[in-house]
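In the block that follows, a single chain appears as structure tokens, in the form predicted alone.
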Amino acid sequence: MTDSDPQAGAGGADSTTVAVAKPAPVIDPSTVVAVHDVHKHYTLPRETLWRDPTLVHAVNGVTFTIEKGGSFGVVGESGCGKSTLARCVMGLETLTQGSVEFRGQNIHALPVEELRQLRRHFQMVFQDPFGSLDPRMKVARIVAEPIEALEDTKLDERRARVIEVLRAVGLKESDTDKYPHEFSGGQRQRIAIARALITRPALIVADEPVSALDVSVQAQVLNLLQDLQDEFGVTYLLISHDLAVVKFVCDEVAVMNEGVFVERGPTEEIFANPQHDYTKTLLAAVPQIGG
């Protein structure tokens, strides 16, 4: 007979079960957001009773990471899925498949209250500065809204933080008592950026943040984004159809078409030596002075 493992007896009186703890996943502290194989599909209404509903693959298997203090741009024509991707990263859309991890936590697997508390660390700037600000609220209330919802702070502390972020984006303390209609488009977008900064987030997702602005004002807002990154170490995910904006702001860029990344790499490299035909077409469509 051969000796047997004393703990291998199935159902024996002296047998014991040894639980082996799984090693904790290693989280790279330099990675702010990690998107893995994200899919988002939408079912359109039936056109007729005899035809199956159409399934739209808005995002179809996207993977990328953004390191702390970095700026990652997603560029593509309208309808390519880039805004849907931004909403997935923010947890505003449920995923069909995949995961989005913020500092190692899968935000789509968190309970509602835990996700709510985590949201202070990632904020969003929307495209339209005219539609994203409540016209019935004064600037002080608009900017303070995130910390009113997410943090337990006293009135004096909230006002001090509002004034701090307004000054950071180039506005004045006296602007707190004004309404959105009293500002220009560029100033309204500065207010939207201040609102995103008020919780001191690690990540800001900016969805077409300057597309509704005049060209001269666009440069001011883009310079502001870079200054804030230098001062506060903010990490950016920038969504845009404007190649010049992405080239100016982002360290790395991904070109999106029909829900997938067709090309990705350092911004200067992609612009200087595009490999994919779609990227070449986008770059060729940019107007050239004297062309």
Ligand SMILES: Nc1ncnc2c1ncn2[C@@H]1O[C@H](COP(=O)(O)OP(=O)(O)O)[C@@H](O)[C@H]1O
Given for the second form:
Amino acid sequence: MTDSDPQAGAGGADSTTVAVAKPAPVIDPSTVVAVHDVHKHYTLPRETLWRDPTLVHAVNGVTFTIEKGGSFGVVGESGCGKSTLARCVMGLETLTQGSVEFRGQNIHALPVEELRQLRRHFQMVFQDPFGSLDPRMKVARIVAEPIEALEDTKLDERRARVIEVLRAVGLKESDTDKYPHEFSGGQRQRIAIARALITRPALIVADEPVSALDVSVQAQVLNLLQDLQDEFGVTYLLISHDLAVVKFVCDEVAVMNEGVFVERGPTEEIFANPQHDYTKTLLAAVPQIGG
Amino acid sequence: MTLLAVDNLTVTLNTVRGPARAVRNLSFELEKGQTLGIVGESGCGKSLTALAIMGLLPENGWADGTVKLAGENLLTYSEDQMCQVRGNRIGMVFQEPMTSLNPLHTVGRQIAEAMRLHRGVNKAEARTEVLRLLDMVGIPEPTKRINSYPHQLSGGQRQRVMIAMALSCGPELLIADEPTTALDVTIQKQILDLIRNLIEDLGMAMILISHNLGVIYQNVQDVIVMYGGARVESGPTHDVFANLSHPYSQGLFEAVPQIDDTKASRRRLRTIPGTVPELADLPAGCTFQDRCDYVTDACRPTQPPVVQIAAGHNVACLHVDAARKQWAAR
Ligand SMILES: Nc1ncnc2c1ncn2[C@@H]1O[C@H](COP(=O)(O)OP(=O)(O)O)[C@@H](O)[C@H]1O
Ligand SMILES: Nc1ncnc2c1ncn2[C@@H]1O[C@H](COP(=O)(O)OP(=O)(O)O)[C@@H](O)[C@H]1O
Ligand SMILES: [Mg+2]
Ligand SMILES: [Mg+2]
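Now show the form predicted in complex with this ligand, given that the preceding structure was the form predicted alone.
Expanding to the full complex; the earlier chain stays at the top.
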């Protein structure tokens, strides 16, 4: 008896042993990532021997897809589960329930080596441009790292790729021989983005990529994200607590609260005409200039 | 009546690269009950200005000029005298309440101590007063919370406790340095609304420091925009935002995405080329010269003149006319 035998479950005598397969989400060929009913629960260490350990429902049933070249934003306040969701999508966390399909492949079901190979197609950029770069490595190595592990590229070809992505993010060839501390916060975030780009990924997951930056520098990085999309058709999953940042970059947005999406839709529409009370509260709290 | 008069305040720091002027010739006045915002990107000298007023500069720094509180120059005060001023006459709230609260003591005890130190009230009176203050800053169930330790409170509640402490001695001036920067946007709104209402009810003056233009716009009557330790533009908040005139203020405004922008209206943000200069390398003349679209040789040798473009609206720029024209035509 196999799952592929449609008669087995219905006609068989012992139908209880047959797993009723949930319908797998239908993947459109232009879909880059499909997140289906993802749950991530953490067990906190028990405070006392007599009390049950606490379960944190960090992500509690989230579903969405991002099409090729799209930019999907997730906004919400601290602790609502944004970073956990990002790590789930990146395959950096096991899931409590649900699935994440990248170009039709369930990444959490892949063998380790296959996942490692697939990783070049989806890369992550973190908030902290200071913590995420190894201070002992020169920029050339930092940026080349993702391809070093994956590809058997020759040294000069690798160098050419490094220079290409550094240029794409507005840095110079001469920057390859410098260390991270020789750069400003915005430049370090550019280095992190260059590293994410070097594998020519289809998807970039960016978790609060501009939150640690001053506004004039933040503007440079936001413009860069737009340019990369225009030029290379990169797909984004952008996580931010800043509604204006998400509005600027994303064409679709989800508002997250306590592990779930309370509202989701085209950015302009959600911002112009929020339906959920939480979205309304969030929007009303943003201090605006004028009005 | 003038409550605070800061005149030609300069803060110098001894750094490994020699003395550096982190605040340069800053002057402003604050009336009783008036609210003033100081806005600018990190490193522009906002916190050092606040610390200089409160006599809390770091060991390697000193202040020149005058800081007069009701006519008395605080810069000539002894540490003992400044101790009396802080708490009694000037209250302070900082960005990260966790570092200013003692983790080992209950919040009730910490507020009471501040009060007993400065006001000489007895224990029972202090308790009644602490409960009143906790209630005033919107802490639910004050009789319970008075016994809480800082780590048992949320970030927003800790900031409310800090505000209660700052107000415990009925100061005439509150200095709030990035009081909501570490908080979520909905909590930020609650805390700012609370501060604004208390200030108004108690008739206090306030200096609110923030890097966030929206926070400044919504919460203060007057604003100073700082860059590289210097005031580049100042005036009544609504006038300044309606007629941004210094190239730096204009650039700052255009760099920030707004939630009421539409994708069609703004596909690119304006950026300010270059980076903030190192303190020790700050140029003579205008501090913004190396990043400014309007710079000419005349900007380099001497500090720019302060031009009044409307009542109370001042701009420190040689090319303010050109910058205004361009801005109006954008
Ligand atoms: N590794 C972990 N172990 C236990 N709890 C966690 C872990 N990571 C996150 N959490 C909890 O999950 C919730 C969501 O966290 P997070 O995804 O970091 O939120 P956000 O990024 O929106 O601020 C929080 O309550 C957080 O404390
Ligand atoms: N103790 C110190 N020693 C040396 N430099 C300092 C010290 N404190 C602040 N600075 C420098 O002085 C400048 C102004 O700092 P600050 O007033 O804290 O800026 P802001 O509050 O506007 O971000 C910055 O360049 C900062 O690095
Ligand atoms: Mg996070
Ligand atoms: Mg500061």
